[in-house]
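The chain below stands alone and is given in structure tokens; this is the form predicted on its own.
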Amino acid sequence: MIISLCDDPDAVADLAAQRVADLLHEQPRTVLGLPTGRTPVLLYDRLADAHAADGLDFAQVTTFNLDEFVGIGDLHPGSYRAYMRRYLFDRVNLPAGRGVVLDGLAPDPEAECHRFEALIDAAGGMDLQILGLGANGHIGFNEPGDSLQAATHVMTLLAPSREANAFFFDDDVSQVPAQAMTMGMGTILKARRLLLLVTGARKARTIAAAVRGPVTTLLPASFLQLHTEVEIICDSEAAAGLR
């Protein structure tokens, strides 16, 4: 596990471009897992700037985004679908249907979860997972619980995960579905390098915890401990209880 430090939020996401960057120029037709939230919005605006000062190509690559609530549709302005296409989509040269986001108003959101699978495996997996992390240790919807679900699954939210979406439905939690489909801790760690992203002092504690302590499913984090390729890019304030 390498823990990359930087000043701000400013320098996390200028460094995580730069992975990104490097990987596409490597490996044109790479496979990226793909996180939303606050955290990953600068890294999109990075990597958006990149395509259009210096050609930054993503004719040939294929995107998972990790997960997508159930119960609303790709024109909400709260589902995912939407964030992907207003912060990076939109402002690429992505192909269209090579932005794969799990479809929250399928009929069967169990079925849908086994349709994604599929189609990650087709793909021949994820070269690179892109991750943030929640204050109370989930990644992607994997909450803290007695146990983890390894594949992609539908997930009952927890009230701190519903107040951080808040955001993107005008701040009123109420509005933030209670269930979402999310790609299962497998699913991730089959990932062949895992980035996350932390910033601020909120997550301090808790990235400390996934970094130092046991490896278990009250804290999801944790077990990025098991992957033997990992980044984890933080800010300085973020970074407080790993100096």
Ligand code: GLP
The other form holds:
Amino acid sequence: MIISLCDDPDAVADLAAQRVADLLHEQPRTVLGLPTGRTPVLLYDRLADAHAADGLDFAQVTTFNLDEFVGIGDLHPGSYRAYMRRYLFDRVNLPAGRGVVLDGLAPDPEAECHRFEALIDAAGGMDLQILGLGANGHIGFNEPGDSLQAATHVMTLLAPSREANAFFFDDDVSQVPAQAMTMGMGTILKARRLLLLVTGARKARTIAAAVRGPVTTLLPASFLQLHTEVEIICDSEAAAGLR
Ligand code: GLP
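Next, report the structure of the form predicted in complex with the named molecule; the form predicted on its own has already been given.
Full complex below, order starting with the chain above.
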């Protein structure tokens, strides 16, 4: 596990964008796994800028998003599909249909999870999975609990996760859907490389426990200890417990 320490969220985004750009230059047909949340917004800004200024090329890239809310579609501004269009897909030359997001309006969410998992397998799996960290230790929407699931599945969200996502729903937690679909921990750990971005003091205890503590379903991020190619990029506030 490599831990890269940066001064602030801007520097985290710069380094993460550099990692992505290096990979796309080396391997234009890359399969990326992508997160949502507030943390990666600066990264997507950097990638859009690199596309506009330096021609960073997404023409042969395929992306899979970690998760999506059940019951809302791309017309809803709080959906992760809308988020991805806003922050990345509409700003780079990723071909239509190659930015794969679970369909929150699928009539059978379980079947949608199977379809999504099969698409990842058909693409050859993720070369690089970028991740954010929930303050409660979730990865994607794999919530802390007595067990974790390996494959993409439907998850009932815990209150802290709904509260953390209210930001995208007019700060009104009652509008945040109760369920989401998420890649499973097995899906995530099958990626060839993992890149976890962590910023802000409110994540400091969680990341310290995930890196230094036991591997436990009570802290899904601790499972990243089991992967051999992980880089965690932290800003100084998040890294406070790691020094
Ligand atoms: C959300 C997403 C996660 C994300 C996390 C952190 O709930 N499902 O994939 O990594 O929470 O979000 P933020 O970056 O806003 O702290």
